[in-house]
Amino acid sequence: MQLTDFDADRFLRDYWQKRPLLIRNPWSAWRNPLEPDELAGLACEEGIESRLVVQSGDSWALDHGPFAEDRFATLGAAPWTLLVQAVDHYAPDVAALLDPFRFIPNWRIDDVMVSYASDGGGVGPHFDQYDVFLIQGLGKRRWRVGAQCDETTPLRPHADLRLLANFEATDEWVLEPGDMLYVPPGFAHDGVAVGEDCMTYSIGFRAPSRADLLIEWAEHLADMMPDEDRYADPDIKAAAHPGEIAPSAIDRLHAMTIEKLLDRDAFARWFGQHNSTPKYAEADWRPEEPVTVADLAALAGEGAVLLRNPASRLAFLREADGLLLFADGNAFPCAGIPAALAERICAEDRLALDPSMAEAMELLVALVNQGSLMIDDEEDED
């Protein structure tokens, strides 16, 4: 599915991180990519992050999956919502929803969360710290959007959900299948299912906090430093007062602290690996048997296809002699044919193997063996 009635440049100029936008069915032909039963099945599986929110009057209760298969049949008449994270990792048709949004760089895209709600179901008025496109897949949902919030905005006393204590809507719409609502970071919003079988696809974008970047970058640097790298003052002078920390000592200590932090090239390499670490690092997507260069070369002669793992995170940095490819937390220096191929891998979900790729076979083998790429073992229907 592609967006046909959507101006990406205008959207970025006028709306991105500025104000909400309702977009009425911009698709060439909208088709709901996942059935409710399939979503429920994912919520019952180990290793898949899922939540169930049940509303009782003016209060909400949260429970975490995996859920027993009969759980949803016992919920009764109370409005409820099932939310399953990273569904794009497991459902190719859901992963395809990300393709029209590639005008935002890959490193900013998080995942596709899918929700199913009974009549009146929702998660309550709240705000997020990231951009989100809310695509109505099935049924109807009434969205209300309010003012922009921040850390001082009052919240309800709830142990698990960050619900707004006071919510006043400034806009309200009912979304039908194919309709889409963009909500920038910080804007209050509340979605309530109108009727049964309400499914919403939430495309979320990552926005690392300054605090997290500082902590994780500094921790990485600290791990790389030898214990012998310590303060030294071979030119020390006799102290005028034993209690004073001399300005020269502060200068030296400060320089010790910030010197490595200011290495932009080292930061770029670290961030590429850090940012491309899989969302669920414990998931193992490696093939049962490692492949070799000879294996891929033989497959290339047969015109085989490699598929990009939807759960993989891929990005690159341009360098003077090529580029540095980041794939699932690992870095691969690339030049020449491998560099051109790395760009394609980041942009395309299918790669037809060809004997002309011989120079890049070692790169492709490494990506297959770590699970970033997968050999398409389905026979060509043609």
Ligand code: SIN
Contents of the next structure:
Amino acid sequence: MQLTDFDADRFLRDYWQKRPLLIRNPWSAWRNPLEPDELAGLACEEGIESRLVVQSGDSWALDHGPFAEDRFATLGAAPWTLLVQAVDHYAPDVAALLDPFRFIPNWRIDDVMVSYASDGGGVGPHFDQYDVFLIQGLGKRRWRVGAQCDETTPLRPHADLRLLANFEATDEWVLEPGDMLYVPPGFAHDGVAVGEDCMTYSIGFRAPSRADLLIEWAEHLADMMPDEDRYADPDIKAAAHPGEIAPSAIDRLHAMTIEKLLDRDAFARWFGQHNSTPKYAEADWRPEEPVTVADLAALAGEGAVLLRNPASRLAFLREADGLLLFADGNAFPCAGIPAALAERICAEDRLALDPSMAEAMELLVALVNQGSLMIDDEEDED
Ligand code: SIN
Ligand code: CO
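Now show the form predicted together with the named molecule, given that the preceding structure was the form predicted on its own.
The complete assembly is shown below, putting the previous chain first.
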């Protein structure tokens, strides 16, 4: 699905990470990509992250999935919302919603969350830490947006939901199928279903927190440091005062802590690998039987197609002699034909195999066997 009448450069300059924007149906032909029943089905599955928010008056109850199949039929008249994370991993038509947003690099993309609400349902006024495009799929939703919040913004006392204590809307719109609202990080927002069968698709981004970066990069470095790598002072002089930690000792200790943190190239390699680790580590997408180079070469002769697993995280770093491909937490140095293919795999969701790819077979085999690429076994309908 493509956007018409949407200028990505202008959007990035004027709105991205700056202010909310309502975009009235920008799609060439909007079609709701998932049925409510299919969403409910996903929420009943083990390993899929889902939540149910049920409202009664001014109180909100949160429950986590997986849910029993009869749960949604027994909810009654109180407004409710079902939210399912990473639906793009399971529904190719939902994954296709990401295509028009590829002007934002892969490493910033999180997932597509899908919500279904009954009349009046919503998750309440809140703010998120991430950019989001809220696409109305089915039915109508009234969105109100407010001011930018931060950690000092008062929240209602609630064990699980971070609801705003005081929400004042600065703008309000009713979104209809195909309409889209962009909300930057921190902006208060509240979406309430108007009528039944309200489905909203949230294209969610991610941005590492400084705290996580520091902790995780330092942990990675620390894992490689031998226990003997310690403070040493063979040049120590007699202490002027037994209580003083000398400035020279602090200089040496401080240098010990930051030296390795400053290695930009090592950081780049670590970050690529770390950022490409799958959203759900426990999900196993590997094929039942591993493939061999000979298997793939034979398939290439038949013009078979490899599909990128929508759950896979793929990105690369350019290097002097090619590139370093990151795929689901693993790094693959590539040059020549494999490097060209790695770029295509990061940008395209399908790759038609052909015999000219012989040099890249080992890379493709590794990617298939770790579940990042899948052999398309659908019969070609054309
Ligand atoms: C929803 O789809 O109901 C909630 C999305 C959001 O506010 O982030
Ligand atoms: Co939100």
